[in-house]
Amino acid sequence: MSLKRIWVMFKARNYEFFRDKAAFGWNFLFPFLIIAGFAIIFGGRDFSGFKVGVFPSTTKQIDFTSTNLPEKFITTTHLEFIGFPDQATGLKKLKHHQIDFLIRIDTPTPLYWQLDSSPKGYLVERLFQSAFVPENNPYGTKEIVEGREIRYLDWLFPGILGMNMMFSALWGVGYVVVRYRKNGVLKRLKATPLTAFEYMTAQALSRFFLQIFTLIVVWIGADLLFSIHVEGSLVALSVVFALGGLSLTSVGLLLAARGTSEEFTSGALNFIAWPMMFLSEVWFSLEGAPQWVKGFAEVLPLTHLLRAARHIMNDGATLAQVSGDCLALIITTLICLVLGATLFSWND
């Protein structure tokens, strides 16, 4: 094994990445756009979880003074009231799930419409009906949750970073190597003293370097804009992201071991990436999902990366407490690297 040859291939791949302005810019711009979008939608004080249509009303500021709607319902937090000029317009929006509830306010007794297939509509209906219950009716005893409240952005942020690392690993290694093989680049490299192990090592190190570099830049930018909170150790978090980056890169190398069809490779990459994006809790929790879905998610490296990162960031966990997820990432890395090195071909 020659470290000099590995270093030359490592630099060559990095130069190629940085000179591709479109790919270089998109690797940084894409996560920022997602983070900024969710921060605006879910981080603002005026965010409304339920949309209630009201007619007849033609103004944005609806006048409730002459209506019989209960004050408790009007002042309920997370309800956004949207005015419509007539019933037909409101019903059209309701049928297309653009609003969750529709009320007519020019009648002695309020009339309302709600879709039976809409979970949000059902909850708004319950809120509407409970608003007519007298204030002195006992509801139970409310207890305040102690501790720091975790913003949705703080929960989502590790998922965005992990998803960006996943796409970078799969397409930056798997797709690129297959393209090299199809264009005959690998056949030319085979004529040099470079070995398959050296080439695979250089590709893995280059992609790992670019993943960590991108993660640091995105993290600094997001922290300056949105004040990302980390409850645990930054060192432990760095170790988890490093193991996750290696694991995802090894999966990309395994996919790049063979194949000359870019179309087939793109389909295979999507076949692997999309389940990870939806089942590894990037966007939402799998609590309440069928047990077989949770079991399948445990096979995916992104699941272990995000679970460990969130435990450290949001719960202050230590490396010892997330050792199970770290071990799963290490095992995935070793298995994929061994299989990738064994199956790798310069031509086939």
Second form
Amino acid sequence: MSLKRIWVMFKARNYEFFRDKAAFGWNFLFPFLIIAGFAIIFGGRDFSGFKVGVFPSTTKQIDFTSTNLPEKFITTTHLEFIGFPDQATGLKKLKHHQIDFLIRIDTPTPLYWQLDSSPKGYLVERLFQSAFVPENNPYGTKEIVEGREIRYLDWLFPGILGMNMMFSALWGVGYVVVRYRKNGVLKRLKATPLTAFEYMTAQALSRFFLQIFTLIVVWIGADLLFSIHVEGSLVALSVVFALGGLSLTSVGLLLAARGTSEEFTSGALNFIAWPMMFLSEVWFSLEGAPQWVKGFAEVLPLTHLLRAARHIMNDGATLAQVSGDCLALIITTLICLVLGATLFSWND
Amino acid sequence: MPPILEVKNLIKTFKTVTAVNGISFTIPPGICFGLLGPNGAGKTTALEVIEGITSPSGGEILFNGAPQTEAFREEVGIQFQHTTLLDFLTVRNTLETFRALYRDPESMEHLVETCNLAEILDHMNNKISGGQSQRLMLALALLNKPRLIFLDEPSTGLDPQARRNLWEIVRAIKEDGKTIILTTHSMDEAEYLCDEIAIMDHGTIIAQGSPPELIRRYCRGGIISLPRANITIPLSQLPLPYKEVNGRVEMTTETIDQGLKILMSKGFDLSDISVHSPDLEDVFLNLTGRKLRE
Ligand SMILES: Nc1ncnc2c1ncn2[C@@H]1O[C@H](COP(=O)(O)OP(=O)(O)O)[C@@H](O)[C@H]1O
Ligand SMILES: [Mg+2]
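Next, give the form predicted in complex with the partner chain, keeping in mind that what was shown is the form predicted on its own.
Full assembly next; the chain just shown is listed first.
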């Protein structure tokens, strides 16, 4: 084995990565776009209170000084008041669910409209009615729960990082090597003293290095934009991502061991990638899924990577607490490496 | 001198095709040996088995009198017919990468000069012309200072100028004392570059020798052609066997010299005469009844 030969092949592979402008940008942009997309979608869908239309009012902002509405109703938190010039405009908005409740404020007793089918309208009506009832002593005892809320983003972020690593490993090793086998690059390399072991080691190391590099760049960017919170230790998290990267890369190596058909390999890649994407809890939790689905997910390395990473990031687990998942990642790596080395062929 | 390469009864079968069907030859050091044959003759397959790229189905290959060892890769240089290079590397990166794979590589300067690569060193592999790419492939075959060099159709697909240019490089390599095995389906190339030729067809060698030897052995005489109008006597009275082609009469003769003497002595008008001496193309035609390029 020659370290020098591994090193030059490692360098050559890295050149390709950094010079392939299109793929290079995509590698970083893809996870960002997903995270940004979800931040926007979920930011907008967060509970934003109820919208109460009020007329007549010449402006959107309502002057409450001379209305018939009780103070208690006006000051309810999570109620947003919007002014309309007349009843017709208000009713139209109500019918289109753009407001939940409509009140006329220039009559001695207020007149109000709500949509029969709207649960929000019903809740606003209850608030409205109770605002006219004098204040009682509060019933029951209230306890405030303190603590950081875990945003969906905090839960999703490790999922996106892991998914990016998975695609990078499967395509960057599996697909690329098969393409090189097909177009004769591997044959050209076979004609040199380079051994299969040296070549594949260089591919794996290069991909691992690039995964970690990408992860760090994406992490820094996401942290600046959305302030990512890590409850546990960064060192433990790095170990988990490193093991995850190695195991996904070794799956890529196994796929790269044989084959000269790019079509077949991209099919095989999707066949592996899609189950991991949905069963390894990248996007959503498998809580409540049938037992056999959960059992199957245990076979996938991404499942263990994400479970361990989330446990550390969200719950502050230590490395010892995620050692089971780490062991699973190590075992996957070893199995895939041994199989890949046994099956490897330069030619077909 | 002992042969640098001996091939004995080499066979290579793919699932249903026998691409190489028992070929044998011996190559002394320092010569350029050519495998000449039409497309599909089995040249590439034979070469790749000898290079150790694919495994033989039968037969024996001896390099310096012994089966291949680990050292083989360090001592031979290979130019493939169909290969691509790593994406996104410049010519310089490519040469440096491949040089680093060998124990004792040729100097960069020597490679660049021999293969005339100076002005494309900083171009990307995929942004160079066919001729430049072929020269780069040749440089890759030379960069471990090999004793034996395999060239698979080195000039196929090149324009005439690029082709000449490549031939000159191959000649220079030969003058350096290297042994070359090349395949080609071009008889010009074989005649120009090779000291010894094996003609291959359907996986077997059908004739072998130096170009003049082959022509002497398989071609009788030459062809003398005159315009039909030059001939005033009835064709049946011509002193040589003939056939009429496109308004000309082509006569076959034992040797060109003898044929010309006969025609002159009979007082034929020899203006607009054309004379064709047999070449390797005729050798192939006479051996197989087919042309080299179909
Ligand atoms: N990998 C392969 N699998 C099956 N048949 C092949 C393979 N490679 C070559 N052949 C067949 O072997 C024959 C010889 O091919 P080849 O050696 O490429 O000829 P040449 O180089 O003389 O043009 C052809 O009939 C070709 O179709
Ligand atoms: Mg060929």
